[in-house]
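Next up: a single chain in structure tokens, the form predicted alone.
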Amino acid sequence: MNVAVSHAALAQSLTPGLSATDVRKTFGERTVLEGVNLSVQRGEIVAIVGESGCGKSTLLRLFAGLDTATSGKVSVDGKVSIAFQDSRLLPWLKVWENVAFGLRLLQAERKKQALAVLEEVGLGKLWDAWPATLSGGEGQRVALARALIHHPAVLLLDEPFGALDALTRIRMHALMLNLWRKHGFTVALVTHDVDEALTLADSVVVLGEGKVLDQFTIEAQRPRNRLDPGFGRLRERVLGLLGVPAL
């Protein structure tokens, strides 16, 4: 596994999906983002890691202009959607109403697209079906339908899968990929899991008490084995700087 560890020159020479130039970001007398600054690459899958509370998800909320910076500016590229560790599903509407849910169309056009957008993600036989009988995994499908279903330039990902057993993560992953290599949006995934990080992005941002502690890019070709070194290498990397033993 070859790596390229100056992420931020290698950005600076590419069209932005997403920057964010020296942001910061306070609540009252908390600051939970202080001079971040990041590139990303149209059309690249960046994961943000580090531990709960760095303001990952705060940083993430700002690419989708859910809330603003104190300071320093935020670029983002296109349209935006954005994704939650809950799906966060109308219980009163049905599934493929839930997907439509915002479209300013007429009913037949709304129903149309969400059929398309369902089949994409593999629940086109669900598409009448209530929230309440979808499984995890399959609620998390829904939720990527509802946020394609806007055709975004930039696709927003607040650790989608966190919650999702072992191997409904993986086929998660692997539906990711495939709607990314189709569509070629940007994506930018927030997670804890260190793993999901080297195994799915493009490049790795590693944040730390709101500020970015490493930046680097993997140039390794999918699918990655876990076990090779390279792999090892930059896992240990990342669990070094958030404190974390490598077991």
Given for the second form:
Amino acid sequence: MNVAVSHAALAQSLTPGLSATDVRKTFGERTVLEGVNLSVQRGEIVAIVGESGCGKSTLLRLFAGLDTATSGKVSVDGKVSIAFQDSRLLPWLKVWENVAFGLRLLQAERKKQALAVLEEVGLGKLWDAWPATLSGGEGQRVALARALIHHPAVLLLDEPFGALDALTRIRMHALMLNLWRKHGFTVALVTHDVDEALTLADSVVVLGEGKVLDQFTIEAQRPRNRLDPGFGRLRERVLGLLGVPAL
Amino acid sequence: MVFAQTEFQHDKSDGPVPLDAKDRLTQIVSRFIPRTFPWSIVRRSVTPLLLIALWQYATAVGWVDPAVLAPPSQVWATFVELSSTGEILVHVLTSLQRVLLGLAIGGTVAVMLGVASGLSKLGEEAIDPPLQMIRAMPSLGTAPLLVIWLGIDEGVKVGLVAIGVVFPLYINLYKGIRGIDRRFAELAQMCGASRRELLTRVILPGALPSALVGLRLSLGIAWLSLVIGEGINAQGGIGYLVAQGRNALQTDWIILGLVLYAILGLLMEALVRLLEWRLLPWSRGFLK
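Can I get the form predicted in complex with its partner chain as well, since the one above is the form predicted alone?
Now the complete complex, all chains and molecules, led by this one.
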């Protein structure tokens, strides 16, 4: 009996948080993904890096269930939440109502939970603001809070820091890592920023022309030193694959 | 840092720029008048007041025959006379009632049709083509038909208003619903929102600004339709005053009627603006 249980536990721990098997996606004539294979351990941060148009956002949309693969299999272990590049807040709902949007609970409970996650992302004070009055960084924090309120097992981030200024972006990186440590969800971060990927991720998937060009793990402890020679070598490797000269 | 400081000092050493005469006058005047005095309103009222004065003067010195165009003073006198008996209030209320009834009927039809064709492709295919065909006809031109169908008394008046109101409201509501960002539907899916939530928290609030624009356009057409409707067979209402003036060759009655139409139209427009202010608090930043 005990053995059976531990087998089950072992099997569960081996279930990947996120996986894609021979995934193809075509839009009419255009093939966006051709045979993508990848597997991400539970609780890991994977960064999917590539040029714009390489299919990385399409892959994320498949994981999110917003699109279906033309062939192949996508699997996600548990509940999925997503934060988009545009914070995508409903302009006619207050910040807290945006966060609680879709939460099927009584109004008082919705509000309580929304305030709690807003506090978590450091926006407790702005719960009653209109989205139009928020800065870009604040908007993305609300989007994160809205993703967190559903207690996701997998958090999908579609270039959520892409439109932010450099300083705000660093703050958001720290916030994301803190939330990840606290909640232990699997994170799939789509980005075109190689440094961002190398700073945050446990494993990096380099996507190009619809295929996985490279996949490697990064063992280095966080916070990571960008001046470390190892970091520089990985950076050169990824940029080389993407055909960009490293400076 | 040091560099900035020296530059700053250099600026200062130039000393205050001497005031010219105009600035000095402004300074003296502003000592007697509070800074927040609404000068803009005063400046804006000058031209209209001058025009009214010119109109009065032109009839007084005989440039214009008072029989052709009654002076403002006479219009005012007629207004005071009719107000004292309470007659004018009855006419105004009669007209207002016709417009509101027409708005209610036309508005209900427009909302039902707009929501149906906005929310479903099938609804659009069923509703939109015939409505666009009817729209191509001038709504005021349906008056003779309405007289036959609904009668020459209240029917044609309320009917004209109702028909005129339908199209602007329908088109803008439909457009408002269809114009909602598709990405919000994706968001609703990801957040696990129910169909009801999608409707009440995404679609309807998203379409509201456009619908209110439609309502404002509808109001303009409503008053225009009423003027035509009351002109056909005026029994009470502001149109009755105008018809009386026409029959007796009294231009002051006609002008009084027109001014009353204008005031009521403006008041209802203001009401819709107030409605916008109340219903769209999230967009106040852009409305300013």
